[in-house]
Structures are given as C-alpha cells and as structure tokens.
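Shown next as structure tokens: one chain only, the form predicted alone.
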Amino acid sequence: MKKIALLLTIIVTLSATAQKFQNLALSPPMGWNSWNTFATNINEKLVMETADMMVSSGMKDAGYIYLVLDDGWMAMERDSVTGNLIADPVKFPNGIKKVVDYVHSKGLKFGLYNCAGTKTCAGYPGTRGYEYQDARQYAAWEIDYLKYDWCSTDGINAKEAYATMSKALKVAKRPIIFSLCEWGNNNPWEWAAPVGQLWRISGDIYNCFDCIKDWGTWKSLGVTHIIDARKNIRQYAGPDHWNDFDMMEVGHGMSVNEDRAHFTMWCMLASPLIAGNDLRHMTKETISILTDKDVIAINQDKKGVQAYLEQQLDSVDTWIKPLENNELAICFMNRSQKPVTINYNFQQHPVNDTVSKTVVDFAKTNFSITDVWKK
C-alpha cells in the first residue's frame, strides 16, 4: 500500500510571451511591510532598527528576507528639474540609497511602494506616465521588490497599466519582484501571471479575526473574510506566481490563538508572508509564531499549491494542501470562540484534487499524523 504522511494543525492568462524577471519566486515571498502599523510614519531610523530586528529576532533565517517600505517614503513633490521621485528629506534626509545598503549590508533585500495612478493611496506622487523613469530609478538605487497600489486609476485600464509597468522593470534590467496591488478588482488571477509574481486578491486586511471595518468610502476585512473571498481561485496559484492574501497581523492585536490560525492559514494557502508588525516589539509568542520553521515549510513547499476547502462542518473548516513527498497539509480551523472537539474520520474523506492530482484513499493507505504546531 502506499504510504503518506499527514502533516496536521488544529486550528484567463495573457496571450503575450511573460515579460517580468523568471523565477524571482518560485516559493511566496517572505518579508516585512511598513503598512499596517506605520501608515506613512516611517524614517530612516524605522528601517534600520527592522533590518537589525529582522536579523536578531531569527526573522532573517526563517526566511523573512524583503524589507518593504509602503506608501509615504517620497517627497510630495517630484524633481522639478529631472522628474525623478525623491525621498522625503525630513523622513529620510540621506535618501533612499542610504537604507537600501544598509538593508543590503544585513544580508537583506530591500522593496518600494507606488502606485499605477496619478497619486498613491495617501497623495504622493504616483507613477502614471513615468513608468520607464521610475523604473530606471528603482534600479539605480538597487530595490528587489516593487509594491504597486491602484489609486488615482480612474480611466486607465489594469492590465495595461500593470503590463506597462512590468515592461519598465524589465527594461531596466534589475531583476525586482513585482507584486500587484490591485485589489482584486479585474481579477488579475485571470491575466497577471505573465506580468508580476504576486497579486492582491482582496482589499485591505484589517487587524481582526472575523470583522469588517468600514471606512465610509471602502472597508477593510478580517482573517476569515479575506479568507473567504477567493477561495475559488487556487487553481491560478504557483511557483513564481501567487495569490496574495496581504499582508499579516499577527502581533498586532489580535490574540495569540487567533494570530496562529491567522498565520497558519496563510501558509495553507500559499501566500506570501509579508509580516505588517513592529518587528522591535515583539513578544516571545509572536516571534515564535511568525518563525515556526515547520508551519512555514508548509509555505515554501516546492509543490507550490494553494489548500482547498474540504469540509464546513459547523464552526469547523477543513483544509488540505498537498505538499512534495507524499504529504498533506490538513488545517482544521474553529471560526467559534469556543474549544470544539473535532471527529474527523480519514477513510470517509478521500482527497482526489485536480488542481494538483493529488489522489489519495486513506482506507487502502498508511499514514501517520504529525501536529505541525506542538511537535
């Protein structure tokens, strides 16, 4: 008989030949993102003391290695006599240049944000008819990876202003990870795999198990509710090119229990793990959570394939990932705030996946169980 392991833990494509940089990520990208904490409050002094903590906190060796700035590094203004976008002089008075060696010198790699629009999220200059010159930019200062917002859009089209973008990298000859923020909204699932490695499936995350915050003009969603949102999507999931769920919140206000779940979930469904926390504040449960080697392998699988929803069973969600080596990843994930006990009888749930044409009949195999979290 064949014999598996379980690993187990409770809780339309472009016609066009792919322009972006081949194989910058054949597994999610894992990093830290400035975003949910900061907003644009961010500095040089920022950066540097989330380089070293990435390093000290064991972040770096789990596999955390971008460091990205979002919105808010730039000046409100442009050049006025070159064009060329400027960091911020009070936030960062020896430029950008400055922090990416510095981020570089720890063995780091460094991101960006803009913006497809006219301005960014929060009114900086966006990137709409200077695409070529700030990519040429971009790789002069020696980025790796480009967050790109979708503000400011009105009347141009995503896949153009995307491809267009992801033509400007390319034709400045620094291979960077192009991640599209898109939100979602022209299901970029359908056509981005030629242009970005990574692309937003959803609005904003907020730092909530099951919630919806709303703004007036937009919302932000919980864990479960981005969870839910496009759980159909996973067949456009894999190596060099994912679904983005965005960035984490674990270690930022949610419970502990909630922050496992929360992470563990992004591992299923392969992910990007971006974390969104103040990485020098951290206590010893969210580091230990955020640099759990084994839940993270689930991650990184070389298989690269998304978990599927297998069961809903009450407050009960049953997920499955199939991983290299003839294992599975199976999540059973309590939505309640009650502890539940989970019967959960193998030879009555077969996997027969066609997304990774994973078959595997548990009532003619032998298998054994391993609890990812507690060892």
Ligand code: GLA
Given for the second form:
Amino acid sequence: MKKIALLLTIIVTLSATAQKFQNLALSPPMGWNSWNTFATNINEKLVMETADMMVSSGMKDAGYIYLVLDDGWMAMERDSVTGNLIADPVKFPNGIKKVVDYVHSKGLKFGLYNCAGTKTCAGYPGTRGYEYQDARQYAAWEIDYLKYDWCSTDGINAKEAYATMSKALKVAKRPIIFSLCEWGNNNPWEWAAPVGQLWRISGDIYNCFDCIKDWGTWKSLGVTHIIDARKNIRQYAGPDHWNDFDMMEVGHGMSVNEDRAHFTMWCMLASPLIAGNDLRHMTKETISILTDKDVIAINQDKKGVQAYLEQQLDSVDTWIKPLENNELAICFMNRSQKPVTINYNFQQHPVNDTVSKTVVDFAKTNFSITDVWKK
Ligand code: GLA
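Having gone through the form predicted alone, I am curious about the other one (the form predicted in complex with alpha-D-galactopyranose); can you provide its structure?
Every chain and every other molecule in the complex is listed next, the one we just looked at coming first.
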C-alpha cells in the first residue's frame, strides 16, 4: 500500500514540474499592455496604431515584443451556442484574429487577458469552467501571451486554478506565455514556476511615485510602495520565472526624473517591462527612457538575478544586481524630491550574494565605473 502511495506522489510531482512550455521567457518579457491608460476603452484602431508605434518609435527594436489587450476586449456574454468567448462586436468588429494577424504582420506578438474566476475584474465572462475551451480558442487565434487575473474566484484554490489553466494551454499545444495575476495573495513565487513565466507580486500600480490611492475596498500603489512590498522574494525569480512588479507607468503622468527612477528600478528588479502608456503620444523623454538599450540590458541580463537592497541611508536606497561577465549594476535610488550628494565607499560594501553566488571584495579588485544613464 505504501509503495503505491509513494509512486503516485512521484508521478504527481514530475507532471507538476514539467507542466508549462519551457524557455519562453529566458529574460523578463517586454511589451505593452492596454490597462493602465485605457482600462476597458480599447478597440481595433487602438491596437493597430499601438502596433505601428511599437515599431516606429524604436520600442520593438529595443525589445518590446508583446502587445497585450487587458480586460474589456470581450462581449458581455459567451456565444450562446458554442460557449466560446467572443470579441466585443463594437470594439473589434472584425474579431480578434484580425488584430492578432495585424500585430503578427509587424513582427510583434499578441496577448490577451482573462480571469480564473467566473467574471473578470471589469465584469466580463471569466474562464472558470471553460479552461480547456478557452485555451483552444486562444490557440486558434494564435495568441502568444495570456494574463490571467483573480477576480470572482471565491472559494477556489489559486495553485490549482492556475495549474489547470497552464495545463489547458499546454494541451492546446500553442506555446503561450502564462502571466499569473493574483496580486501576490497566495505567495505564487513559492509554487508558480512550474506553471507560468511571471507572477504579479502586489496589488495594482498607480501613476505616482510614492502615494497610495485608496479606492475604498482596495488600494493601488505608487512606485516606491510596490518596490518596498516584496524585498525578500528575489531568490524565487530567474530565467523563465519572474517576479512581476506590474505594468509600468512611465510616460503616464509622473515627472521625467520619477519615470527614470521607476524604469531603472524595474530593470534592477528584473521585472517584466510592460509599458502601460499611450504610445501614440509619447514625449522624446519618455521614448528615450523606455528604449535606453544599456538600462534594458541590465534588465535582460542572462544571469536573470533580481537586485538586492544593500543599504538604506537617509533618502537613498542602494540596490545591487549581479550581472554576467563580472559586472554589477548599482542603483542609488533617491526617494526624496531633492538632489542629494552620495558618498559610497565601495571597500566598505563588499558583495556577498548567496542567491547569485557572487562575491566581490572591492579592496582587492580592480574595477571601473560607468554611469549608465549619462553614458
Ligand atoms: C486587476 C489587475 C489589473 C487589470 C485589471 C483589469 O485589477 O490587477 O492589472 O488587469 O484587473 O480589470
């Protein structure tokens, strides 16, 4: 009897570790998502214009590949005969496949949103009970990325719900990045690596540097609050399994310095870089922040290590991200609104990072320093 139980345990474990499509996100995924700026006000024209802008602004060349439609793309009801999801007929009069094909024709990849519950957060049909059917539909539409939310999920188990959808995608046979969005409520970093490529670690971002926006029953978080929320989960992130600090707010209302700090930290934290601004109306500064190849290279570094917080002193947080080729990215993030002078004696800050197994004694090492933003 015992032997049978042991055998069953082993089989279950093996299938859990082998579940997702492998190697779809060896570096943090980069792209654009509609939610932060447009909420449910999305349509075919916006998708096409955004795809055009991703190419002409240089974002595609900088690595932004996924164009993801968030909540609000569906009709309020499934097809009454087949039960299939259908696109909102007014927003997408030619259906989803038309926009997928357009996005693909630009050399980009396409993503959609749905939810593990009975309804999405904005009240559209959720996937609960339709996991395999929806996965087949996504494969038929040839999408490349699925963001999967956590509203209307009363009483269901997160680990099981996300494992089911991941399996449904696998069975549908089209490699699709699976982006978990349960806001870090169930510690996805502890169990989601076998089922998805990225998982949100917090509630929704808000386009301010350090405020909290109170909506009554829930709150959204300014940039520093998201950074501060999860300092101790960096060991769970790495190639093909990333902590997701949420879609970015660069170019969506903060000052240029705040945008630069926000972007730098998302790069340091090895977060997916999903822009959330209106790409059709970007300032020169916004484009230059979002497409800075040297800062993006820190984010996309093959080692895939999330930065650690070395020191908090006065208003300045010092973050260190070990990189490949014997390099380190060091970020001095000034949380105040005033310029500060920083004195940092490297010899007093040796690196001894157990996560990436990086050891550097600056007293015994020759090194050179490059200011990445100022070149
Ligand atoms: C949740 C998610 C957001 C967005 C909205 C859509 O709040 O966390 O990122 O997808 O739902 O309704």
